[in-house]
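The chain below stands alone and is given as structure tokens, in the form predicted alone.
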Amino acid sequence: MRPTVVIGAGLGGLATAVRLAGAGREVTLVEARQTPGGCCGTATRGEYRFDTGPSVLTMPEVLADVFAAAGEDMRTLLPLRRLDPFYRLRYHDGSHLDIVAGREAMAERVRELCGAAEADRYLRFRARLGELFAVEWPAFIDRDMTRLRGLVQPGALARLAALGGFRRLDRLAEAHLTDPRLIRAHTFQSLYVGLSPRRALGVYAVIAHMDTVGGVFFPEHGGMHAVPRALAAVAEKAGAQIRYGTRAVKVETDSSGVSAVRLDTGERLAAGHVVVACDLPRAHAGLLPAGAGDWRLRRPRYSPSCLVLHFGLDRRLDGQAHHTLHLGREWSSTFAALAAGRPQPDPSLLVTYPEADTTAAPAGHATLTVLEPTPNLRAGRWGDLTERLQERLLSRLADLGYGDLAAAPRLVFDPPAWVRRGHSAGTPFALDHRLSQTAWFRPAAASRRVPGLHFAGMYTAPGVGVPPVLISGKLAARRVLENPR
């Protein structure tokens, strides 16, 4: 057989590539940058060290997946630890919100905050995001939906009506919750998928269970990018190649469908199959053969991006937690600024304070990052609004008790910079996930017209966030190893 050229050593290609090479696989990762992690990625400033990527790991089983794939043990190579608490989030009234591990614990929280009778709703609410979470996962997120009948499962489509699932997602919370508070703290996950509360189905409160019932967890040392680092190692260890610092520029093709990758080098590498798991849309502005286009792609709907300040800090934050979201008072008005393409009057900001990363700063210092949701540059002109809104979020921070940050030093991303890292229409996001961009829907795993031509990442089914990531890297895999070429 053939080997096999893997494009782009995001979490995507790095799980790939893991996989097949502990099959035996011959597999070579191309990667244009000089480390792996793509969307995971890492940056200095000064003495500081900043994860440039998610930061909100769920769903670690999936991770572990991929290392048992080569033989290897997570726990030994990247020990996580849980975050306690999972996130803190901070209301505008004053009040805030632990959410913690345990089904009594979490439901003694909301009793402290939202009373007794809450609690009670709360837990008729967290069964059903269980039920939710029961039903979906083995149908339609850890499953290929190259197929149109991957999505025709009447059962299961069945159940999800039954449960909710294509009712609005706030809709839902509201038929189980009253309080504001709570509503808000089980519908905001739904910007992890591009969509409002109002927007979004409600199959979309499985986020929700993930992250407020499965927890979420942060690798032991050497913050996020520690995720990507180790997914190499074990390829590599497993027989991959990886060459860093290398493009690739035109995926080649004979009668028979794939036949190599040409680099930039000059180099040509001989492929049976070919997987591209970096940005899609650009890969089909020239690297890619003309018969792969995609239907899908003709009118792409993307995600927000995003103002990320990364900040080093001259002192440690007594109390802080792990992750912060400071929810403004506003709240339909955000959303629907967003969607006309202007800034968010009052957004909500994710506060990222990685305390127990002893990497990414001197002794008695620390790092602090604030991400506030913006619109991607297909709204219109970006023009100056970097230095506008970085002025509003260094007084909201102040305000919030962070202290003077504006000497601080400082890295900032806002969608110009995302433009350059890679990233169509400035946003790290990729299409969000309206029903039109959903499972079958989003652009196909698998070229129809150009045997041995996957694609993995969260431009492909099952979408955004690191277990869908991973997930599609384990699903082109599976393809490979069942149409051997």
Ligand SMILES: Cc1cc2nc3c(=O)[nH]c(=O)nc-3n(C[C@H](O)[C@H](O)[C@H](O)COP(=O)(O)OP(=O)(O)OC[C@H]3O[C@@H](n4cnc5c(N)ncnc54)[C@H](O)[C@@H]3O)c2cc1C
Second form
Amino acid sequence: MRPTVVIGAGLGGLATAVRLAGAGREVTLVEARQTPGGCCGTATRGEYRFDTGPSVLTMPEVLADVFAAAGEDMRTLLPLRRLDPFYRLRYHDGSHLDIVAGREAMAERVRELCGAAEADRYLRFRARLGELFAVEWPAFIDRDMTRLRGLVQPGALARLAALGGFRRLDRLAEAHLTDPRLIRAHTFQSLYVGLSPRRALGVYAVIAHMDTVGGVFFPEHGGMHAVPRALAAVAEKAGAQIRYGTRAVKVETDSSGVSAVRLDTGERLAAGHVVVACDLPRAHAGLLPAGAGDWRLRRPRYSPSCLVLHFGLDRRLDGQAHHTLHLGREWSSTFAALAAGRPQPDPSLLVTYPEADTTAAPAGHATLTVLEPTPNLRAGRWGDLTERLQERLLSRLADLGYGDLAAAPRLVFDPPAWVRRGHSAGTPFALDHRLSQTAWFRPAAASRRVPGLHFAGMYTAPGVGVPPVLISGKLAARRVLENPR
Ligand SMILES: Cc1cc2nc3c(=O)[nH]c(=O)nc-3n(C[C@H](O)[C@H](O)[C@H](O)COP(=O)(O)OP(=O)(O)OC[C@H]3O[C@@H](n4cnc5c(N)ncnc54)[C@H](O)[C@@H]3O)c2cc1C
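Structure of the form predicted together with the ligand, please, following the form predicted alone?
Below is the entire complex, every chain and molecule, led by the chain shown above.
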């Protein structure tokens, strides 16, 4: 059996490499940067360290399964803590809702904010979220949906339809809940898949189930970047070779399919299988052989992007939750603006205060990260938007009680910065999840015309986000193992 080369040590590529090495295959993982993680990266400014991607983990069992595939126990290598509250939602009217663990505790929070009748409705909606999840997870998420036959599951499809999975997400929530604050608490997650609640299908209510019911987790040590570091260590221990600071420049083929990967060092790594786990439109612009073209990428529709400001604080914030969502007064118009390529008129902000991360700041100091959704670079001209949006954000943060952060040490990631980090269209969230870019309609997980060429990561199914890309790695590894070359 010839070796496998995996291109890209983001979470998708790492999951693939861990599983293949764990199964005894010879694997080389090639990563252009000096560190693993891709989107789940790290950056420093002076004495401050920031996670540059996800700020929490959902569905930790999916990650634990990757460790287990190499015979390792995540609980010892990467202990996690469940955050409490999962989120704090702050509304424009001054009210707030903490999303907390437990059915009764959560119903009590809803009762306090919206009254007893809405709390009863909430409990019914929560049960519906659970039902949707129970159908979707095994049938459509944790499964190879890039094969047409994966979609053909009449029983599961009928059940999803009966549960409202094919209604629009906002309609599904409105059919159960009446308080707009509670509806927003359970529909804003559609942005994670690049869509507005009006556009997303009800099936995406499962994201609300994952993070409002399943809970959100954070490593005990080292912040979120500890996740890819731990996976890289497990991959190497299982025998994978990781080549950091090395870019793959060409996947070579012979008459039987893939044959090698050419590196920017001039080296040639012979390969029977190649798993491409990086930005796919870029890969099609030179890295991949001509025969690997995929019609699904002909008219890519990208997710919105984001502007992220990371601040170093010379103080700690009392009573600040790990995650606070400041929801603006405007709602549908903010999503419409993003789709039209304009900044949100009254943006909703995600503020992360990773108090549990002891590597983030010196004693007595802290870090604060603010994420504002923005258009991607395909949707409109960027121009001087970074400066304008930063000004507005600083003033908004001051109004929200975070003080004057203008002089605080700061790192800025804007859509042009996402391009420099290798993301097409200036968005680190890849293709959105409209129906025509979901499951079988998302770029294929294996090339039909180039044997041995596979794909993992957020551009293929199941899609964007930590649990989905970890699953894509499982599916890619399985295909490699099932097809000896
Ligand atoms: C700000 C932000 C917040 C997020 N928040 C969340 C969240 O809360 N929850 C959640 O689930 N998800 C979140 N995500 C999304 C999640 O992080 C991503 O979907 C996921 O990490 C993508 O992993 P990937 O392996 O597909 O791709 P990437 O992480 O992009 O990895 C691709 C890797 O390939 C490397 N590469 C590219 N080209 C080459 C080449 N030619 N040769 C060698 N190496 C190459 C790149 O350097 C990179 O390391 C967030 C992302 C960002 C940016």
